[in-house]
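So this first bit is one chain, no partners, the form predicted on its own, shown in structure tokens.
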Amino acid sequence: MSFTTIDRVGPRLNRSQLFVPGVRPQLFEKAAASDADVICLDLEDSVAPADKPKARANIIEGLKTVNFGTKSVSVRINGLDTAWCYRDVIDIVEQAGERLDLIMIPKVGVAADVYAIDMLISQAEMAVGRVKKMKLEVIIESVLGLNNIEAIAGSSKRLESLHFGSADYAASAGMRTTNIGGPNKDYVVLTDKSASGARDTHWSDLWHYVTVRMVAAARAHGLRPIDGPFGDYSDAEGFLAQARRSAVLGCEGKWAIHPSQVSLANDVFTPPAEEVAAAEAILKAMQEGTEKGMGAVSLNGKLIDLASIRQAEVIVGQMNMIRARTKA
């Protein structure tokens, strides 16, 4: 283990992370009632112009009258470079009470831009006496950010996640592309022909490497790392295997965009049985250990280490607040 340490980000609950725009009211008690872990009330991409001050009023209005139970809620702010982000920012934090979360921010490009939120929630805070301290969640969604990822990652002591978005990244890249998430007809591999001179297709994934990279500047800051959205809500298997993808790769969760993708997400990014069973034995065993006075543990036949006792106590953490969520 490094001598320099990781201080990882209070726990909370992201397998999937539901969007609602801002200019439906009457969407967001349905979001309250949905499975869904975190609630996002959007005033970006899915608000006209014209409707932005009206949603603005909205959602605040919403954060004050709406009962979200246990879920947390966060608000996606228009960005830096819009007439709207600076009065999204003032007037949420000041008129809409203690209800929200969370403020995410869109095309974060440099760590300046989050410092910017950062110090005017700051100020908005101070000047109504707000009690809970707003947390920060960015959206790394073009080749600007991506190159700043680190210093994104390490802006503010304010931030919890980093998220992906694949529409606004792969235009920012001039990727020829026109998926929200998913794969591309073209993006192959072809193996060498046979002896019959056939060849096999392989479809790769033309976002792996931005995953890859987000989790690990996430990781190494102590953030959560979350997965964005899959445009195509009426294709259940394709996002299924996207969510696996990004699970695979070390994110927590991951956006619906429809409610239909919530459950999706939801079964994904819950621990198997088998591993919180497992976790769970693995904890048990080291703690029967420790009142034995045992310098060493084993499990079935292994010897359980550092790393395994690590691995099982985030499983059985994840697992405990997915419960006390569930009530199950």
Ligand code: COA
Second form
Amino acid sequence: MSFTTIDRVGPRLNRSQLFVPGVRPQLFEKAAASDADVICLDLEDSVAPADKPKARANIIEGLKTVNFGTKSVSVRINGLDTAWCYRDVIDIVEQAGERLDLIMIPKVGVAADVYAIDMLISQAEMAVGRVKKMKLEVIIESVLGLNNIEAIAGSSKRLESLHFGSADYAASAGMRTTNIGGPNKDYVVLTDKSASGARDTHWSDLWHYVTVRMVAAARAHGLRPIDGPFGDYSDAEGFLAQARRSAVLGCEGKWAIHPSQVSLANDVFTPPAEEVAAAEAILKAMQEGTEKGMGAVSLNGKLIDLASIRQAEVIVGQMNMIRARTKA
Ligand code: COA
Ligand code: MG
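Same protein, different condition: the form predicted on its own was shown, now please give the form predicted together with this ligand.
Now the complete complex, all chains and molecules, led by this one.
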């Protein structure tokens, strides 16, 4: 292990993050009643320019009146290059009360973007004597953001997670695709001819590189990496395939842009029962070993080392949060 240790951010369930446009306050209660781990009330791209002040007022009202239970609640503010961003931060922090957990910053390009929002939040928090410290999540959705991802990941003590926004990223990179978070028929490998002359087409994952980089940057700073949207919400199979790919690569959750995607994301990002049982068995064996004064123990003929205990603790910790949420 390196002498540089990684401190993980505090635990938070983030298997599914349901987006709700700030202009549809009638959906706030429905979102609160859903099974989503995080509800993200949106002021950015699902709200037309003329509706920004109204959406902001709706969200402030919703944060004061809707019972979001044990869910985490986030507000996605407008980008730093807009006329709305500063007022989003000031009004939300000063007027929405203590319920809000997170502010999501879109289109982050450089670490100073996060610094600037951190400063505004800090001032507004002090001004109103807010007790709970607001946390931050940022979307990596531009080539600039990707180039500066290391610095962004280390930019603020408030930062908890990095999210990948495929649609804006594709636009920023000039990618020739319009499918939000899904595959593209032109991003394929055509195999050489077999003995019979046949050739196969293998679809590839055009989001692989960015996802891997985001996971590495996030994990190296103890943050949660979260996969972004899958636009075709009528395609559950497609959503599951994409979510499973990002779970394999290390993501901890995925956005839901329609309520039908919430349970799909929760399923994929809940550790499988056999994995949980194995992790619990490891911790139990280690506990028994420690009580007998043994530093290393064996389970089913295999040595359990400290790494497997750390892995097991992550899985059991995650599962305990899920059980607590399901009971609540
Ligand atoms: N949160 C909570 N409930 C929602 C919801 C959401 N985001 N979207 C839809 N619903 C509800 C509807 O009110 C409806 O409820 P009902 O059965 O009680 O009538 C039910 O879920 C089915 O909705 P449906 O008719 O299929 O969807 P819609 O046409 O009303 O809305 C979208 C579809 C995509 C416009 C809507 O889901 C949406 O705005 N999603 C979020 C988009 C967003 O914020 N994007 C920014 C991040 S990429
Ligand atoms: Mg975006």
